[in-house]
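This document opens with one chain alone, in structure tokens, the form predicted alone.
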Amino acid sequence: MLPAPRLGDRTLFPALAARAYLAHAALSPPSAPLRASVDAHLDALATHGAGAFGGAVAQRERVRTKLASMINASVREIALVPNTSLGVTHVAMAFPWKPGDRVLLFKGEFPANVTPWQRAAALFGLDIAWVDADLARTDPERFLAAVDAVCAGGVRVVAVSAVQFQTGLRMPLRELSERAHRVGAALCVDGIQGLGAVPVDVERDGVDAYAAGGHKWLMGVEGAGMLYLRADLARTLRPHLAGWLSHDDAFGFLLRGPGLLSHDKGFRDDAGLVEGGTPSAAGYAALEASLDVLLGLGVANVYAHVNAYLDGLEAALVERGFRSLRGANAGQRSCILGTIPPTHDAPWWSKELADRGVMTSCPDGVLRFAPHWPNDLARELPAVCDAVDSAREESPSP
């Protein structure tokens, strides 16, 4: 019997090979509990092939019901979609657009939130308009001010990540929504820095759409993810992409003798609109096992003690000559701690940090400090302070 998930305990990954891992912003380990739980899936297949059918179906009910829970929403406002990208895909396809609707978009983006607005635009005749994403860390009145000139204007979606991936800001969700809703615009949101370490209430936020892969914070694996559509536009969207279980009553020719086979059924109402065809049933068994420990460890509680983690590690890189990036107050912080280091580049610093037993990653310039639940202060911040001293010794100039 595998023990109980403890915050700051990494006995669940007895596998994970680093000193410190803090990598989870890019991917995270698989934990224990969702081997097993995959194992688990692949045993019913092997002993039963299509007889497992049933009770993965039955399980991803209750992946959609415990996303459902962490976020908020109903569990018909939830659809599970393989990654973010295809999520916000989804909602940019099957928007109803008139020519001519503008979107807001933020420079500094994950392409994943920005690239199905641009293709959307350009397929729908729709025109963008852009704000410095970073302008919220740097000068938060400005920011909104920005965007209330955008507003002014005439806007249909506004389209943020929760969290932006280099500098771990996290985004004035509410204060956005408020703006759009102003307008009639849809707040559309890229959930994936946020969701699993960072509480999530889209009804208090005010979000319409918000989707996430489940490879990092959710800490299940690639290509299970989720996409939350709220009830109201979710009635609104046209299917430009959908397939076989976007319609009403998709399985009951399989299931219920003959006759009931038609191509000419109506499409769903809801959240599974988008999901039009065979999701992955290895995937989503990850998922909930990853979801269990999550929900039964509290995100509150993750996200207070990942930012405990993160005050002493910022304190440490501070004084070694690396410039944080991480929010101003409390507010605008995620669990990502970016950071300009004083000499060489971020990928070189993050390959010889990689070499000393700590992973982080380097988006575009920035490294990237990202712990989880799993992560001890006391335990690795000596290593990782080690790993830093010792790399900037035995460097060159840069």
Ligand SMILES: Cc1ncc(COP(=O)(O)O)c(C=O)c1O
Given for the second form:
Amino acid sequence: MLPAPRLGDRTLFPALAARAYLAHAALSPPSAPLRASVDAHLDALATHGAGAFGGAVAQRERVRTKLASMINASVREIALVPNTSLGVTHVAMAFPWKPGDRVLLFKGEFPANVTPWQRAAALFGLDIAWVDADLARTDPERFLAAVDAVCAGGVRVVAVSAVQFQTGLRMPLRELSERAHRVGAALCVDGIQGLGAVPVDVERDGVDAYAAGGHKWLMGVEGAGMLYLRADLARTLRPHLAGWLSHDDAFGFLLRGPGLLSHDKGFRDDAGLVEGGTPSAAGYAALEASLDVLLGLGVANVYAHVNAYLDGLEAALVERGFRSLRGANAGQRSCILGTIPPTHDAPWWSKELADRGVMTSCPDGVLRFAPHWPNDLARELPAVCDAVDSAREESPSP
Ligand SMILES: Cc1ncc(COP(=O)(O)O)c(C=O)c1O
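Okay, that one was the form predicted alone. Can I see the form predicted in complex with the ligand too?
Next comes the full complex, this chain leading.
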């Protein structure tokens, strides 16, 4: 029997080598309950083969229900997709475009929510407008004015990350959806840098589509993510990318045939439209265990725990000459602390800290600290400070 998860307690990660693991914005290590859940799935497969299929299907239905409850959506609005990029791609390819439609993208964003729209622009004759994402951090009013200016010229989709991957800036989703909806546009969000640790409410924030891989803040494994599609948006989509599971009653001919195999069946009119083929049963066995932990702890509690950790860490780093890129007010904050180091570049620091047992990541020239619910400030801050001080002492200037 595994111990119950507790904020700040990493007992459920017995193999984790780092003294302070602060790279959840890159990849989460698997917890003991996750490993037990994957083992149970593989045991069932090893024992029963195809007889384990029904159990895996039921597990995926539970995963959908849990994801829906985490973001305040309904079950039929959740599709299981392998990663963020494919989730966004499904929306970009299936959207009911007209040539000349415009998409608003944000400069400096992670490409997962940019490339699919650029491909859609090339294929469907769309125009792209850009606003600088970091303006939302440095000058929120000018940022919204720039968005207003684009919307005034007409736009069909506003595509944004919930959280910027390098600065950790939480984007003003509600303000963006209000502006998008006023001109009849949809708000499509890349949610991977928040979902699981930052509270999400797609209803409150007016989000129309929300895609997230499962291997960061959801603490699942790679290849098992999700896509939320608001019911009325799903009904307008065209099945440009579709497979056998995109149809109504896709399993009928396998389970209740004969006479049910047909090649002119209708397509689903809910999020399931995008689930064209067999998903990763092991991946969703992992995700269910992780969702149980996160929902049990409460995402709002995880968020508060991580931000208390980041308050202490930020102060210690600023004292040591690091420049914090954290948002000035609580609404701009996620669970990521991006910093610009005082000496050397971010990859140098990330390596030096890793050598001293502090795991960070360094995307786009930013040294990124990303703790999650098992991290404990009192235990780990001395390790981080020692690592920073000793790296600096041994190599004082570039
Ligand atoms: C904002 C953001 N979106 C998407 C991804 C990854 O996309 P995918 O799930 O398609 O691999 C990352 C990081 O890997 C990211 O930081």
